[in-house]
Amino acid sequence: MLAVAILAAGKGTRMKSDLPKVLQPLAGSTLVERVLSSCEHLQPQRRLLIVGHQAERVEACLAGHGGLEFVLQQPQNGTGHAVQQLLEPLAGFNGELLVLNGDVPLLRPETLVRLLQRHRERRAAVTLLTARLADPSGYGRVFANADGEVSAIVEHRDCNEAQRCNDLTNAGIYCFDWRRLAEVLPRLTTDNDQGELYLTDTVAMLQPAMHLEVQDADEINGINDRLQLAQCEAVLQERLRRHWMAEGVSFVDPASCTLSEGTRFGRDVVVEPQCHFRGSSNIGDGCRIGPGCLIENSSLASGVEVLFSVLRDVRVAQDCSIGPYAQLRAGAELEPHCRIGNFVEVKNSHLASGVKANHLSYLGDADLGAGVNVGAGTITANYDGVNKHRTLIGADSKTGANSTLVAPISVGERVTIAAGSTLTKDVPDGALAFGRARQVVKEGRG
């Protein structure tokens, strides 16, 4: 049986944020979230999440992840004190205990998969991952045979002048034998620099302890203030333009573009510099996004073309053409071959195939025919002070320039509506619509 305990009690006091430390953002999801996410394909029975600074906040992100069980610890007096916490709820429990840091977020679930082969086939009683970093400075030097048998931490403010030349460093993450380390928890002190009960003085009580060293440093890293959270926004950023570069997408400029793990591309797709993805976002093959778009939690079917444009909760079908300079806010959906040009704004609102909306158009809780032009400068006046209304207009209609269409309102098929127009009652098919007050010239006035 396994269980997992996450460390996530402190403060974060050198962030110097009102958000607790394990709360911060990362490539759209929390530190500590991702720490989850790394060892869900473990499967174990328990996961154990160790709060303090702000508990009930943590515990309310967290309240859609299903089978936590939280554990108070206050105050909080080092991270042996923290995994004290837990032998009461793991009481009789018989397995190894995965002891992760809530903000340690970029540990590859691989990586977990060998930490804790090396601990089964050893053995051992506990197995710790480290990692030898070129200024290892702040970090527990492990001491240990060629072997892989680790004789002692020592932490780095703790360390004399010879033990801080040893470059092997504690990455803060253990495989236990619950039951042994349960044995010797009680046995800890305050005994050190900081007068905290350090979950690495175990080590030296359990035998036989062993070490897996990590090959990429950068798993390790920790955050304890924003130049950390940047480095790692850095780092894992990297990692996922390098995977979906892997898979056939182009970047040509990749450095100046950021994504979400939640985004998803199909093959042959071109981003261009800074484009940004977030949430849950699907791009089809053959899109060609950017320069300069952010695209959020949408959908993009086959062929796409985005530019300078910002789409957030839409889903966009294929060939459609949008931009520059267009928005589409939640509930837009446009079927095939719709062109969405500069300075448009769609909402809430469904453009069936073949729909142009080339210039300075705003589309808001409107439903559109197929093949329907609407000229520049169109309006759909959808609110009164109080409630939203609906705008239906019929497939091969035509909309003039600088046209107000005030809902609720039924524009049938292949109306025409004249520029300038102001529209408050229901038009039929085949129509032409004028809604103009009349023109005054009076001479003589200039």
Ligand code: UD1
The other form holds:
Amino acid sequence: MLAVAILAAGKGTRMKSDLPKVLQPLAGSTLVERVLSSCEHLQPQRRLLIVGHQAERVEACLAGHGGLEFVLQQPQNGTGHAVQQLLEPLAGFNGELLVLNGDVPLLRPETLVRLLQRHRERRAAVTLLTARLADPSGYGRVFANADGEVSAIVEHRDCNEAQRCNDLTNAGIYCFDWRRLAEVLPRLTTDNDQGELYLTDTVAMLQPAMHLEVQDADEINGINDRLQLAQCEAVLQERLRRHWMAEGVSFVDPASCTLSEGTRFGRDVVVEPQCHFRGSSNIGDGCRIGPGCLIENSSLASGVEVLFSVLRDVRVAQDCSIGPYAQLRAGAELEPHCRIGNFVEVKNSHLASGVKANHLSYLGDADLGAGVNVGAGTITANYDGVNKHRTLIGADSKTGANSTLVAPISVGERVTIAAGSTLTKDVPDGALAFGRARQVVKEGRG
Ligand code: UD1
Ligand code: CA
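Any chance you could show the form predicted together with this ligand after that form predicted alone?
Full assembly next; the chain just shown is listed first.
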């Protein structure tokens, strides 16, 4: 039997934030969600989350994760006090308890598997993860012999000079024999610099206590402040970029680009400098993105080119070309071979194949048929101050430069709209439509 408990009740004072620390974002998901996903594959029988500071907010954020038991810790009197709150919900539980710090988000799932293996092999009362850090300041120091047996953990602030020289660091990740832990939990005292109950103090009371040292020290990075948050973000970004390079994506200047876990790339994609991918996006084979793009929750088929543009919540079919300086907003759907040029905004619109809108236009709530040519400065006036209305333009029609289409309006196929027109009425197939004042020239009056 395996239970997992995640400590997520602390305030995170050092973040200086209104947001609870475990809800801080890292490469698009929160710290606590990352910790949760690092243990999912172990398929624990119980998953408990210890909440306290802004508990409702943390619970609301995790509402979509089924089977989580929330345990309230009020007030928050240290990590040992947090785990004491499990005595009631885990009364009668007989098995292993894996304790994870909610602020250690880079842990690899394989490492937890190895931790459990080591724990079982050595029949330990507790096994904890450690690493040797170049700068262990702020972390608890682990005192162990050459055989991996741990005698004690001393918090940085409680260490003397000599103890601080020990660089073997506590990750805050432990596998306990729950029944043995439950026996010693009530014996914790607040006899330390912070006057809190420390979970780390149980280790000296539980023997044999073992540790497993991880080689990649980044895995145990804990996040207490914004600097550590940024450092973890950098580690995650590097992991993501390396992964996608190995899968056949070229980054011209990798360090200048950021990715999210939910972004997928096809083969032979080229990502130029300063491109940012967020949420869940799919970038098809052979796309060329950048420089200077933001792409969020969007799907691009193969061979799409995007230059200096922003795409959010959109779908783009193959071989479209977008930018420079275009904005595609929620609900924009482009069929193959569309061309969207500079200073064109498209929102909640369907563009059939081969539509061209090369310059200075707004297409909102519109349906454009195949091959429509949108003249420079064409505007769909979709909003009457209260409601949004649709504009329909049939296949192979052309809008003249500076046309305004006041929606709701339906323009047929093969229509030509004269430059500078403001149209308020429907236009039938094959027509030429004017909607402007005739030019008047009075000679000699200039
Ligand atoms: C803790 C460890 C330290 C270890 C480090 C690793 C203790 C006493 N120290 O220190 O040895 O090197 O983690 O990152 O455990 N929390 C609660 N309730 C509380 C206090 C904290 O749920 O009353 C939660 C926090 O939300 C956080 C986690 O426990 O997710 C760790 O707390 P934090 O205060 O950050 O501990 P550290 O000082 O980093
Ligand atoms: Ca911490």
